[in-house]
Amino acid sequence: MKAFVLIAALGLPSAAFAVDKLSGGEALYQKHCQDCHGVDRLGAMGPALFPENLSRLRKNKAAKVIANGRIATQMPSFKATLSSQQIDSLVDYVYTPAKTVPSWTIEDIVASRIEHFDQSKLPNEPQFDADPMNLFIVVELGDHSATLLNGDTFEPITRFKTRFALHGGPKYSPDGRFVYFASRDGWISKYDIYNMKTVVEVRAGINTRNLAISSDGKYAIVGNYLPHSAVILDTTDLSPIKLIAVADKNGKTSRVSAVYNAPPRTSFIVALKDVKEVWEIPYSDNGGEERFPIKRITTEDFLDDFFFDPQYINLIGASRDNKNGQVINLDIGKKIATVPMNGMPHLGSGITWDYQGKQVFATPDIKDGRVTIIDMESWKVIKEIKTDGPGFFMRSHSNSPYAWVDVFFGPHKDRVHIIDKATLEIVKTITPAPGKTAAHVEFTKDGKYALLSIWDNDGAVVVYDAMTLKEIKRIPMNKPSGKYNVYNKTKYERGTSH
């Protein structure tokens, strides 16, 4: 019998995988599996399964992340489909190396360009009416689509196919005009939202984490997990400009965790997962011999999760096997503060606000119930308010009182607290769909309302009046996951991530 791999639907050459007889752990891999992590192992919902991508992951853990799946991702537990022999085989098959690693050269991102609509031809001005810095974009993971909302009347404005498991969040361009997706399988789209059409499309990896767009609209990085690479697009045409290998200063390769743009510093600051390396990447001045040069900052422990200041000049990172974070100063390019942080905080949901004339930094936890505060100008913890549950994100705005936080991952995982952000207390605790997913609030442009998610095939976007927490209107909605007002995301608004 044998195993035939869909290259056509990858785009990669034949010659790159041999295709041999199935062993138990490759049959168990296309079984349960392959849905989730690709065609021979090269990732689509969740990541490609290669030695490679696996460096960290000694196989007696990996054992028991397949038995009893993964905190804070949708990686189940199989412990009472698979036996032991069955779950051994399984890890034995992934730690196995490809018969030829995959790659994606620049030469195989430009002849995967796909030019949809000559974008020159079309309509510099919206073909609708609405205020175009007060729309949503909400991604729908039911049927991978995305919704255009408009913010003032909370109307569906046009409904669109997008690729297969976006991931990452999208990121708009500084005017609000076009948006830019990522998929997991390295699929870049950029859509013009004044004219309502996916205007061109480009693979910049195999397994892409996400991307991040510059303050003057002009490039586009993308942080991809396979191969290990950074890639550096032109905005216009999503034409590559430069693919950077990524590996530590002693040639350790390593997956890029994220990126992120740093408006203040006019560069792009790259998360690497398996080197214990934060890099920046200036884009501002780039007439000179190397352009897009790489500035190395050497961390003590690896840093999967990352939180910058709104003046983006310390970043707060943290290994989801310590228990400590770290505040580096990007200027100096040192750590400069220890924080002390139990269980696993998702540091990229963190959220900043001030209290009692200080500036403090919120972040839920995917592990413990519980919200931790924290005083950044000392890196001490104020406080830690117990939640009924995990969470995995928190919003608030500048005009809001109030941040709300999901219990995502928890047995009660259809309520959200709701936080006043002067005593530091719940104030309240909604259940918008009992027995369903409540998660992911946005602001609409001025604050006055929130926006919130139940996650279901059947689902719906809850819109709340943000000062009363009552309920005005649900729209309903195929498992709807982010909303992205562009005002709060193009703004860099205090209270959302970015």
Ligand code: DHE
Contents of the next structure:
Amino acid sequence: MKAFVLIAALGLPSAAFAVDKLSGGEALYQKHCQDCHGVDRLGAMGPALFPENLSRLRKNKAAKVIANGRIATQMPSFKATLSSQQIDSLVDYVYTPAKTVPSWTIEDIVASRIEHFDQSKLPNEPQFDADPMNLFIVVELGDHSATLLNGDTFEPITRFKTRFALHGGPKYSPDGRFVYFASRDGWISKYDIYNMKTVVEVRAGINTRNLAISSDGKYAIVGNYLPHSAVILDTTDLSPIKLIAVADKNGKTSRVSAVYNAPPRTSFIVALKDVKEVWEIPYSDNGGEERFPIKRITTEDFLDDFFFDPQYINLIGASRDNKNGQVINLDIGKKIATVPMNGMPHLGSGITWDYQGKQVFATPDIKDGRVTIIDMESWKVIKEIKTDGPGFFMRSHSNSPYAWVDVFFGPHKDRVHIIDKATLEIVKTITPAPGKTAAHVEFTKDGKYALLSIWDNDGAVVVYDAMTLKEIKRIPMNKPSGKYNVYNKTKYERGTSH
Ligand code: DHE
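The form predicted in complex with ligand DHE is what I need now, so please give it after the form predicted alone.
Once more the chain from above appears, this time first in line as the rest of the complex follows.
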């Protein structure tokens, strides 16, 4: 750093400056970025800047963001202040791993808490006229907002700002009054739907995967990549109850891939990325000494993407680089079957339905154009349906004869296939907005309408009659990603993700 200051003071050309590029980046960071992105890159008003947080942004794009700013955020343009070498040097610095894994202690979590409203003073009834169980939250990634949508009239009720870069499905309280969001930067926000207000927020990690809510609505669990931790929060005020440093039985630490609620088991399930274990954490107050004890299940492989059967007895897990799925029986804590799967199934988006008297499970594939259908008794693949490209999300509803799957990647990203659940054939392929990604479907409470995102800044949510497959309405939105129906989510409807 000293070398840089000296070189800058002497006004030496940039080649000389390059000799200490990294420390130059650090100095530039402290001067221009630290106020918003935090001391030691931990994040503040702006997101944390570590390679883990930036893994979805290419270096050349990061340089463009620094030069031009980022629309719909407070990130300004630095092209008038910094030379392109200085921008490159900053990019190098933020893509350099921290010297030690950054810590985020329970004290940090407590200190981060922001109470926006005193919940006890807010009315207990919806302050709008709509069926509270047939509402949708639509996440709009384009300008980091969300829309509360009436699921009967398809009219937006309100639109509000969210934290930067939400990921994973927001989760509802069991009565549907509150919705909890997780951002990739670790912020957990509790939004009171009835009063249309964000009531409290807390930062539970530096780089977070997702959150899950217990069936009694009392607890939230948050899974983090950075630090290697899982955090249990009291949902009343988002105060932390327990911080679990994640490590296997030999002490090897691990990132958390994702956390899930398993309603019939009254427990959380924790998927671990770097160690061969899956955890079950019971949350019911059973009078035992330890609250939230960890039950470890040893696995044969690293498993980071899961699907659960509707009874939550078995989970199907796959690692991102292995072709086979493993079926693990949670009651006995052992693998009971291997499912031969090609490509890269996106198990988290899997859904189930009944087919010829059997329960089947269907998953899209994020590498190849196929949907795999698996018999959940024999764990055999009964069909692979060829699609127009790799897909990300799949959806249906118990009242609908169809399952919808997008073609998220490749030249046909603007297409969505509709599969007949009785014949396992594609019966229709739609292109709602040629050239623009069409993805993620969610049904209304009664399954009569399907809502689809045009995943673009100049995008929309398109409403279809789920029987005739005809378009009913187009609601303009800014890069809508997922949409979540209160009833389907809180009742764990089979056709939706959990
Ligand atoms: Fe997701 C859910 C993992 C990239 C949008 N994603 C999930 C879940 C997991 C997961 C484990 C289920 C958690 C939940 O809902 O609580 N996602 C991953 C990845 O590992 C991956 C491939 C790489 C990564 O960087 O995380 C990944 N996901 C993406 C995207 O690029 C998407 C398309 C855009 C974005 O927002 O980042 C994306 N993921 C989503 C959405 C859900 C989701 C919209 C919720 C789906 C639902 O319907 O419930």
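Everything numeric here is computed off the predicted structure, so don't read it as measured data. Numbering follows the first chain given and starts at 1. Definition used throughout: the rigid core is the maximal C-alpha set that superposes within 1.5 Å between two forms.
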Rigid core superposition, C36 Cα moves 2 angstroms or more between these two forms = yes
Using a rigid core alignment, state whether the CA of A62 is displaced by 2 Å or more between these two forms.
-> yes
